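Below sits a lone chain in structure tokens, taken as the form predicted alone.
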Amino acid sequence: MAHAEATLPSMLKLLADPTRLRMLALLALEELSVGELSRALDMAQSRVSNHLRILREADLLRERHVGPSTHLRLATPGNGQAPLGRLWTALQPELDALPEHAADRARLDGLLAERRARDGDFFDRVAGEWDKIAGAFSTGRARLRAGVTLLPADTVVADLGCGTGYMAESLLGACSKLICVDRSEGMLEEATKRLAGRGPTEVEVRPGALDALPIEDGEVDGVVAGMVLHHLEEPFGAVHEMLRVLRPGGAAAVLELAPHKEAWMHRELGDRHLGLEPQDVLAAFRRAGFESIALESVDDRYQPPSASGDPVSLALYLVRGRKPRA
């Protein structure tokens, strides 16, 4: 039942089912795999799959495939302007009144806590070997360029998702203070080892997530995020945080992977996304409120060692922008 051809009775029938409403209410909040959705609903996966088939036919789902898993999120048809979209928009404020919604939300919160812990465990586990499994570049100039083109030396710069400090290393001597942020304690330990006693730059490490940075409003003159957004489930929320922590006139630089097809990187490198479209990153900068936004190519390739041993060489790009001075 494609929504463009749906009759009013069929649309009402689609959204009248309480199970489908519960599913849509959760998928409006979070992208979930089919298994996670079943757990959040406390419902057999076969039953969930039957309802998902109906919602797919109505174009109410956005899908992303990660290996054998399918991840789902609400996709309101016509951005809420089509008849089915308008019906869904009208129903949304009433979803909290569903008898099962509070329990669904509690189970969802538990799932998300497990997911965060699992992600943190992965990076803690591989921190000591991270440079070997994910630190290979053809020239290394991309990381250097992203770091040193930001601001004059007498500045405070934050390296977001610093990992083992490979990006921060290029900033030593280029700023007066360097704040290294990562959610993995293991990665921060490796960064501390790498950066300790390396010149006049003051280095401070802070544990924290990129969508809730442990940095005060306007505390830094520049931020750099090197090869980190594609590790985030929702990569573009971090861009809003970048703007918040910058002083007026401060600059942000994001070094990222162009889209590719190396699916093994989900498992081996903890990548959530197989690269990001440059236009999506540019759009995130515009939505956040940056100005003087620029997309630049870089004379470098990412060359991680693959499990198969086949050579891999992936394109990189740089997006920069400034926080308005006013």
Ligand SMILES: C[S@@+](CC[C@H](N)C(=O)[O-])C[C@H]1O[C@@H](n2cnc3c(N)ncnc32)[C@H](O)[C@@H]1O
Second form
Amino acid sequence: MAHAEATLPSMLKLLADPTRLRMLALLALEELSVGELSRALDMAQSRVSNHLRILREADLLRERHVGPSTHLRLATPGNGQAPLGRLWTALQPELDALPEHAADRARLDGLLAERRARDGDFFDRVAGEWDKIAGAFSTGRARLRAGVTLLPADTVVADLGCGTGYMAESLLGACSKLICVDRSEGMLEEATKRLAGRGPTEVEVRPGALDALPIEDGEVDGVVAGMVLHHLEEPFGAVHEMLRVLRPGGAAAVLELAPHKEAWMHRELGDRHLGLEPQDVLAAFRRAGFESIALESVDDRYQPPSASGDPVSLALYLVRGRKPRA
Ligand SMILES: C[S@@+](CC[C@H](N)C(=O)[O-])C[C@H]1O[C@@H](n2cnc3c(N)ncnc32)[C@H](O)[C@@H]1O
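Having displayed the form predicted alone, please output the structure of the form predicted in complex with the ligand.
So here's everything in the complex, that chain up top.
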């Protein structure tokens, strides 16, 4: 029997039972499992289940299944518009006056306190293991996305040598416009596939070279070049171009590989230089006219799979600078 079809006598009969009224009063306050409800009412679970069946048939319960247990809450009948809903709205303030309600509330408070203590203990117990447990089902991308919404988002950023858009992806949502530049049409096609229709950031891909960027003077607020400069024959000319395309006060960040000896990377990964000296990148920033220049270590390693199968783990660093305002 759905509540919309309930007759007035059946509605009144439903609400005329003191046990059902006590149950409804508790479920209006808190979502409870059947076991918890029985404890709060100090009543055998079989008796509670019989009444629950009647309430369920009248569509008065919202149910949620967690593992083997069912959690119940009062569903406002017909959003309070149907006759049963109106009746319930009128009755609700009277429920506090039920003789057994004070004792029900006291038992409910006790079991909610137990539940809080148990939930607290649960996280204390699993804290050391949590990353392993949650690693399987958590998504870092969503968390990063939530975090970047807190940053000023009305900025235009250029990702220079964007490749397949791996780095640009982490900037989605963090800026209003993202200009992805690469000289490889194939890479730009892949970047477009990865970045298209992914959120509020406008993405524009532009074919072009780092030493003659397809970007107007002062067009962007920030430029990033990740793992790109060591691919250029003359890596440092690109730093002048970065300054040109930045608006006054705009910022540049270069992520680079520290010098290494993995000569196979020339052949296998198209690297022209086996890493770059951080001091050379810093000097290029100074020569170009950047200010507030900083060298930072990066808490990450570059671990390309080598042809020999030997593990390779290379150091990375970051150089940043700002275009003077005046
Ligand atoms: C190793 S990928 C880096 C991709 C991306 N930035 C990242 O962090 O994953 C290097 C990219 O730089 C591009 N590239 C190399 N030399 C370039 C140049 N002179 N001008 C523009 N793009 C260049 C390549 O086509 C390639 O897509």
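Positions refer to the first chain, counted from 1. Each form is matched to the other, and the largest set of C-alpha atoms that superpose within 1.5 Å is called the rigid core. These numbers come from a predicted model, not from an experiment.
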> Does Q92 count as moved between these two forms, where moved means a C-alpha shift of 2 angstroms or more after fitting the rigid core?
Replying inline: yes
>> Taking 2 Å as the cut-off, check whether the CA of G128 shifts that much or more between these two forms after a rigid core fit.
In response: yes
>> Superposed on the rigid core, does the Cα of L41 end up 2 angstroms or more away between these two forms?
In response: yes
>> I need the CA movement of L32 between these two forms once the rigid core is aligned, reported in Å.
In response: 77.7
